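We begin with a single chain expressed as structure tokens, specifically the form predicted alone.
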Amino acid sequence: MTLEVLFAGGPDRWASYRTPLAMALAEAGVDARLADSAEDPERVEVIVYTPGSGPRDFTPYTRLRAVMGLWAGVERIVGNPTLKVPLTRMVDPAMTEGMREYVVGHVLRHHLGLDLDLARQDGVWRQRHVALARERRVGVLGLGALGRAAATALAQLGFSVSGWSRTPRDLPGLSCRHGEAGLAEVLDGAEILVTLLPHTPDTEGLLDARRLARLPAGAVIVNPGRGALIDDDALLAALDSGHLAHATLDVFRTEPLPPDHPFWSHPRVTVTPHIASETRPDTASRVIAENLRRLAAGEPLLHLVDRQRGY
């Protein structure tokens, strides 16, 4: 039987993920009717979906069996009372390299201090002891499949790295914790720390005053995963005290970025547009297309999201 698939990422993304999806369907032996729009919303049985082009109301789709997300995050659409099937998010592979390059990239900018007068390129000779990876110690918030590739690519340079997840976790080559305890002992040791957490009303505001003031003084934020983890007065209020040395933000809680935010101007801020990882149509559209193979078969879908936990 032919499953009704209905497209709702937007004309842009329906030009770039048409033929990808549509070759990712064949390989996976699904047979699929896809569209970007739905002039009957009866017959539609799936809709790959992005916030912000997909429907806010579902209740027309009396067919539906499943909401497959483009997005690694779902806090647009995971509490929508309209929406009663299953919903999915992405965990795309190429999404996940983009975030561990990212994350590494910018960890070592901060570990070999490039950002420091060590490297002005103003004709003075400067030098200053420059640690080895192994003697810095680096703690990654959210182990899920974006925080477990950048901690071990981290602890493969020789990084001490320590992870914090909400439930325990056992990952070769890292120190895991979980739990309230578990949070400030990562924050308590962490030199730099990312965040990749999702956003939930759990991880709000997350990094508040209290909990920024655990890192150890001179620390570095890096965040690629969600703006609303961290109060943004509390982080400027740290870096001006001096007690951070600097954050490196990809993500923020209006996007884009507003021109007048302080972030932008902030000397110990440096702002990148949402860019550490996106999803690729290519990979992607194998994610969906295996999705869509489980649902026609019958069997239980990938990255099926906990709507009490938020992800």
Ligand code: NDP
Given for the second form:
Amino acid sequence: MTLEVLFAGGPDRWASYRTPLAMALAEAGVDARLADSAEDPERVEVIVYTPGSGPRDFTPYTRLRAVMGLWAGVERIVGNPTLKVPLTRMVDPAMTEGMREYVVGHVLRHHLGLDLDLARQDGVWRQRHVALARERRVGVLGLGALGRAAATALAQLGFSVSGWSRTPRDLPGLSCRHGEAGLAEVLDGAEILVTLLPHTPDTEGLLDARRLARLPAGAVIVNPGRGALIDDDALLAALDSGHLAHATLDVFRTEPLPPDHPFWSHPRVTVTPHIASETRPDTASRVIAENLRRLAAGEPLLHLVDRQRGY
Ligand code: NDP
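With the form predicted alone in hand, show me what the form predicted together with this ligand looks like.
Everything in the complex follows now, all chains and molecules, and the chain you saw is the first one.
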């Protein structure tokens, strides 16, 4: 039976996914009809979805069997009461590579103090001690597909890496913690803190004034996770007081970040415009094709979202 698949990612994405998705379906031996619009929603069995372009009301899709997200984060769909079928999110190997590179790059920038050298090209020969990675303690909040890859790469460079997750994890080269006490331990030791948690009711505003105060004086935050993980006012206060030396932020409570937001002009903030890592059509198409194959074969889907947990 031919699977009826609606690609609801918008016209630009359809242009870049159309060919790789068709190729991936052929490679996986999946019999599916792909379309970027549905004249008859009652025929659609699977929606390939992105927030913004995808439907907000799934009620008209009476034959729907699954929604397959192209994004890793699902906070904008997970609570949709009209969605009654399984939801999968994107775990894309190329997105993981991109995130690993973003995190390693920004951690190395702060670890090596690159800004100090680049900002003062003034003819003064200021030699300074540069610490080794193994002398630097890094905390990584979130040890999922992305956090684990970033934390492992940092550990392989020699950083002393502590990670935090909801459930206990045992990952080679990392010191893994969980629970409130575990979070306190990770924060206490994190000279550089990387946040790669999903936005859920439990992680909303996790880094508030009290928890930011636990970080060692002069600590740096790198947040490619979600803006809502951090209390913006508490972060600005910690930066203003000098308790935190810098924050590199890729994600924000409001995106695009409004032009008058204090993050843009703050001397201790680096803004990147949600570019830490994107889903890549070639590799993501293979993930979607594999899940369509599984759906057709009645096998369990990969990367299912737990709607109760929120990620
Ligand atoms: P995963 O679902 O694979 O991992 C999530 C991790 O967070 C898990 O380790 C999980 O714990 C942990 N976690 C969740 N809730 C809690 C909690 N309440 N307390 C402690 N730990 C918690 O997600 P990914 O690694 O794939 O992605 C992480 C996030 O990165 C995405 O949700 C998205 O927001 C963001 N992202 C940002 C991008 C960008 O370009 N800026 C690109 C892609 C993603 P456990 O292991 O116990 O389940």
